[in-house]
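Take a look at this one chain, the form predicted on its own, written out in structure tokens.
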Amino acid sequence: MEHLVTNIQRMCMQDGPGIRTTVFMKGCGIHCPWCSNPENLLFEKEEYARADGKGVYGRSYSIDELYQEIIKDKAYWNPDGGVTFSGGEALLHMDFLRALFQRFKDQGVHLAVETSLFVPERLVQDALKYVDFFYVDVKILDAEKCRTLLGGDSMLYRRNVDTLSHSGKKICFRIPCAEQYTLQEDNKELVLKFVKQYREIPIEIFKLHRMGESKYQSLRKQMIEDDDCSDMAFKDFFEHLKQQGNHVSVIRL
């Protein structure tokens, strides 16, 4: 498996505390239909065509030469950013960044990453010794729908979510919201139940958007059509959230 970057984008809000750099890993281990980083799931390079040229997705780094294209931002992390890593899915290439993690901590650099946590318990296990902050995604938690339409495995995602939350690292939920998917009334009473178990770590949610359907055209792949959030479904499941007692808010990505 090749460890590729996609993706180095800078001075960014959404991505964590404070002003960051969000390094974005090419492979994941899962297929939502929904995905809006269509670039980020294989694992290999992919050759793509848009109006303004032809170009290959993903780039190899030594761990020197990522280290110092991030470094140089770090005049604007201060006081409270640092660097995110995303992906695909970041957490599958611990192997390659673990020794990028060690020389950000020399540094007391503030590393974020954003999962899914369909990763072997290992490589979760690995990135609580060097990360500060988690965004764990929710998204389809029937067993057998998880399987089908995103390829991984619940009850292993439900392992490390646990760990995670008894790890006293900073954590928060994100969930995007479709009403044919996270938001289908089985899969949101499932998520509902889930995120009541926890209820100290702050929920993020969102409404899916079509940034990235230049990316699926330019690979000459369809994005699906059938991502829609009504403001009704959006306000009612964001209440949900309320009465239950989650702390939970709303963000556009």
Second form
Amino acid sequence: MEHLVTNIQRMCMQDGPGIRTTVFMKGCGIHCPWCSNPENLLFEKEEYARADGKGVYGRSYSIDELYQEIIKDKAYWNPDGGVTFSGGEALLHMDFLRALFQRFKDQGVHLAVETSLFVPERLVQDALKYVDFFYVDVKILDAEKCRTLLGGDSMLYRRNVDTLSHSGKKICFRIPCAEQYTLQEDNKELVLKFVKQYREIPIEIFKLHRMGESKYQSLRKQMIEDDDCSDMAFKDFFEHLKQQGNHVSVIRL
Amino acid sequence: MKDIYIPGLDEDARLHKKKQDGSLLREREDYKKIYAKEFFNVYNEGTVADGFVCMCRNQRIYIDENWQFVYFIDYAYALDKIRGYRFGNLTPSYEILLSHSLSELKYSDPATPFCVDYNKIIDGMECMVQRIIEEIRHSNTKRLADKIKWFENLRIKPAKHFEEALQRILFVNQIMWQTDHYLTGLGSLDQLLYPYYERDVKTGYTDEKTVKEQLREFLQILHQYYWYKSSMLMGDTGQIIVLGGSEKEGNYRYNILTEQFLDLVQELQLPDPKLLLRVNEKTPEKIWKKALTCIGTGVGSPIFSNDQVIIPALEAFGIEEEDARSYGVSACWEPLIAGKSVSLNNMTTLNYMRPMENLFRREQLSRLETFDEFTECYITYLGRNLNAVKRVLTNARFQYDPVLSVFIDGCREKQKDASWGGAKYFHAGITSVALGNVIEVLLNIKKYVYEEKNYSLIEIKRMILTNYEGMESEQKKLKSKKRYFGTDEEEVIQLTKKIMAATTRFTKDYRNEYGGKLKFGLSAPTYIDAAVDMYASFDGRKYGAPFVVHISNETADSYTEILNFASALDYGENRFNGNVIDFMVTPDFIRNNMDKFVTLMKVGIKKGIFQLQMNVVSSETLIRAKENPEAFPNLIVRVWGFSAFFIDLPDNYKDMLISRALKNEGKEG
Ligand code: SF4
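Having looked at the form predicted on its own, could you now put up the form predicted together with its partner chain?
Everything in the complex follows now, all chains and molecules, and the chain you saw is the first one.
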């Protein structure tokens, strides 16, 4: 498996506390229909074609190169910022990232990860040694639907959430809202019930955006159309979460 | 006369919105022709001082009864006899007339022609004061008795109260504009006014609330004559109020007036006067938040100026420590010692692209075998260009200016006019454009000519001279690739430093006739105009297209990168004549991330950026405002180093802002 990076985004304001640098790793274990990072699904390099020319998604870095690139913004990470690893699925790159995580940890840099948690348990255990903050997606919870729609093992996911929740690390749930998918009636109930067990974990909900559309086009792929969410359904979901005692906030990605 | 214009009323900016560019100036000239014939005859025969006296006797006195302060400009009688290089872009010493009365200033025994003229200027002002008092007496104005007292005091004693100080500042400012000193700055008003405030509050003469109301009116009054005061473009008035500062030990200096000015500019939402906030590492969170909230509303102020970089640079240049610590700026950004300096900071513009163009047109390109040789060759051409710049400066003769001399420290003591070296500082400043484009060109040449060998220099010459004819795809490719300039790659930083250091090498030996030195900076207002007749360049820029704006960011995630870049540059020796980073920011961005934005700014200051200004706009609003100006009469943007109403700008400036906003929001490659 190659460990490629598609983007290093500096000065991210939305990916955790403070000012952060976010690293997007290429490759994901599942395939959410609404994924807004289609360039991050496969683990290998992919050619793209845009109006301004052709290019390749994915660049390989040595750990040191990656470190040098990220560390440029270190001055801005005080008091509470740091580095966030996203993707794709950042944790599937754990074996590669470990040395980098260690280096940052030694320097006291705050580390965050955005993960779907559909990863082997040992990787989660491993990540816990370094990572201070986890953004965890909550998506499709019915075992059957999870397998068909995402290609994921929902039991594994639940176990991983449980492990994290007992780790004492900071966690935040993120729920992408789409009426046809996550907010579809049955799934919505499951989600509500699921997050109710973790009321100490704050939740961020957001509507899907279509910013990824041009990336789909550049890969000659089609982006799904039924990813919308009415204000009413969104608000209703928000109120439900609030009523059952979850700390919920709305974000715009 | 009255049916044609009434000062103070029909000056309102709105009425003159459409008077852009030439028509504005032409109209002003017409006024002069109609009204001032007689006046011109008088003073064309005598000295400037005689002209001034004549002006004071004849100009219209206008008391706006609704204001508690008196302020008027009669531009029909503006004194603008040009005899050489005109003084402007300066800040007079308001302090001189706060701590002295007019009569105290007079020479008791005027021995030299200068002293005679100096006394005439004071006589002229006394005459004007007398006429103002008469006019107040016959008016129905607010605070009639107080106004009379303030003007009577002006003749015989120093200012005592806060409100009196405000009136005197307005008076000096009005004299400067009336005598056609363009781009007149306002100086560090929070510092200047604070002692009066403190004393008045202590004795119960006034209170915080009253003072704030007076400052509000003060700002509104100064906003009048917006179109008359505008220089090259509407809004380009140079009316900058400097706030904040640093103590000797590095502590931050501010007071309640600093906060009031920030609050008021935010409330009033006028593009003029403008604010510059001096900051250092110790600037408190509270001030940062106030300043960012203010600028977040889109009002265009304040611009930030880093004391930690600027003060040491000024001192190293030869400015006395205390003066360096009290620095202000000229119209846009160039550091200036207010009231003590007649350094013209924008005497001409160095166009970094010119030597590149000359190189391609004149040099035997085949002999440049390595990138280093190419760069050295560019630097040689740069040196030739700078020789031409120096010649321009050496040939400049300055206008004899006894009016300005009254308000510049040192002239009175030395009995010397500002134009004869009466001021303490008499340096020359130039600005520059297109360094960003040149760095881009150089690194593109390094890559495509010397490393990848895709093109020869001759082929590049053809692209440039034919405006990329038949090579449109090359042009597009160059245009759309990520820019080098403004990134924190070591190579980019080193090359930029190298060109800046070379500029210093060619300029540091220059002395003007009063021993003044030459300084330069990386910001200039001319990024559109200076590019108009310039060939295409090997960065995808086509014939006549604008240059890069100051040190600017292209996308929203490059803020840290550009701060790193700008703070890695060396602003020492003579490289401190304004180096501003220009941010494009969407309104939500600051509002939603206030704490993080404060952190960003603080780190930037600590790392050593020079200055920073922001355009807080969304592309959507700008596009709508361009299509439908009537719906956005109050939309303010930042151009060059000043803020202005968007609808007042010429179309090419509007387009430039729109395209930068689109890029910043990731909506355009
Ligand atoms: S987990 Fe994230 S990256 Fe992976 S498919 Fe889903 S949305 Fe895309």
